[in-house]
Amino acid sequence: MSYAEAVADGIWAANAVRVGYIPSVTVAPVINSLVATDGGADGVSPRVTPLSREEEAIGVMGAVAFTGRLGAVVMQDNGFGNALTALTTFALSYHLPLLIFANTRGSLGEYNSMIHSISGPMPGVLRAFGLPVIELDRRSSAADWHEAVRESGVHAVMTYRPVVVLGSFWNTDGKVA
């Protein structure tokens, strides 16, 4: 099982009923796995929805909690710059369970030197706002990633708040793991 497949399976195993994502080449393997495991074809699944911006994803998927169910967001960590207001004034303030998986940028193998200024401090920024943050990288197995994502979704529901899982897919050769 690849890391992307483990993340997708973990999201569904957490009982997420809808997933919104911000299109990106770095999260495409997760999106493809979500669609495939949901029975979708040609990149389309009724429960996996592309959204235009991160704050839109927080709003739309956060609203799933109003139905008594869990929504999930898949994005890049540099998108938290766009999502912080929605996360803090909506999802966190209204105690909405939400599972957020974001791939990290700026780590080993990162080719974009400008991304470090937003991605590097992001775990600390999220924690400063009171969001639980789980960090994963290639030192853990894909099975560990699956369980961490699943447990994060369960924790979000149990504690009535968003939980962020940050996953680094990059190897030192610049390829996605």
The other form holds:
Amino acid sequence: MSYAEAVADGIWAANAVRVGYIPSVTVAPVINSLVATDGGADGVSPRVTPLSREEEAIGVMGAVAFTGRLGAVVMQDNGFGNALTALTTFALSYHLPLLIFANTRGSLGEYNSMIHSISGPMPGVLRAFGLPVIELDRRSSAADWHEAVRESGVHAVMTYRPVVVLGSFWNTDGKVA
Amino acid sequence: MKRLEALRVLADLTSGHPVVVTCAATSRELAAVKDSDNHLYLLDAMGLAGSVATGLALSVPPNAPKVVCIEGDGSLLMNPNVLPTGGYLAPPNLLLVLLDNGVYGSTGALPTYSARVNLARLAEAAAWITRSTDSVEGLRAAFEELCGIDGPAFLYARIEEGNAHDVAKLLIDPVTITTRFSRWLRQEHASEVGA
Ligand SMILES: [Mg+2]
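Can you return the structure of this protein in the form predicted together with its partner chain rather than the form predicted alone?
Whole complex next, starting from this chain.
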């Protein structure tokens, strides 16, 4: 099981009923795995949906919670800047469980100089807003990533709040950028 | 047609529909006309109503009454992604009612783009089925027609500028909205399954 497959399987194992994604080269293998395991192709399957921006992803996937089920978002961490108002005034304030997996940029393995500026501080930014952040990197196995993603979805449901999992693919079998 | 007049018609027509309402004056006036468990008021997150309605439409039984979004021109222009995303995902049970008064009605009545940009045509270009009206009778007729058509559907309603007077602010904890709206959805869909 690759790290990307571990994330995808972890999202399904958390009982997410629908996943929205905003593309990134790093999470593309996660999205491909989600789509393949859901019987789709070319980035689309019955339960996996492309979305145009992180803000709307919080709205579309957060709304799943009103039906008593869990939605998930797969994205890249620099997109949280687009999503903070929706995350706080909608998902957090309305007590909506939501599982968010984002790959990290801007640290080890990064080639882009500008992306450090938003990705570096992002775990602290999210925590300052009261969002639980689970950080994963090369130091744990793909099996651990699977369990951490699955349990984060459970935690979101238990706490009636969004939970963010940040995954650094550097020095795993994945691709950073 | 004033916003309050449009909302009176919509409150009456949507009693069996999940309704997602944009923030500020529109939510406040709808609650003043009729406060109901099927109303999901978005108290902030301007622009998100269409996205939330899209997510709901994808998540409720497809044959249940359509998910209705009541949106404003300024709010739609803050998140116009609602149009291409809705057109692409194409939930058949989504009906967005746009109340266009040409201004940001809750923030000093400064003008939006809608005097120069045709929002109904924008929706049409994004693959929504559209109808337009500027009257109470037209609103009722177009709503009923669009409820019978597989969407996504976009009902453009031109309304007058100005907010209703003496309408109380909505000072409720959003989690209470979640609780009552979710309960209403559960009961509604349980009865459909049982029917
Ligand atoms: Mg307006």
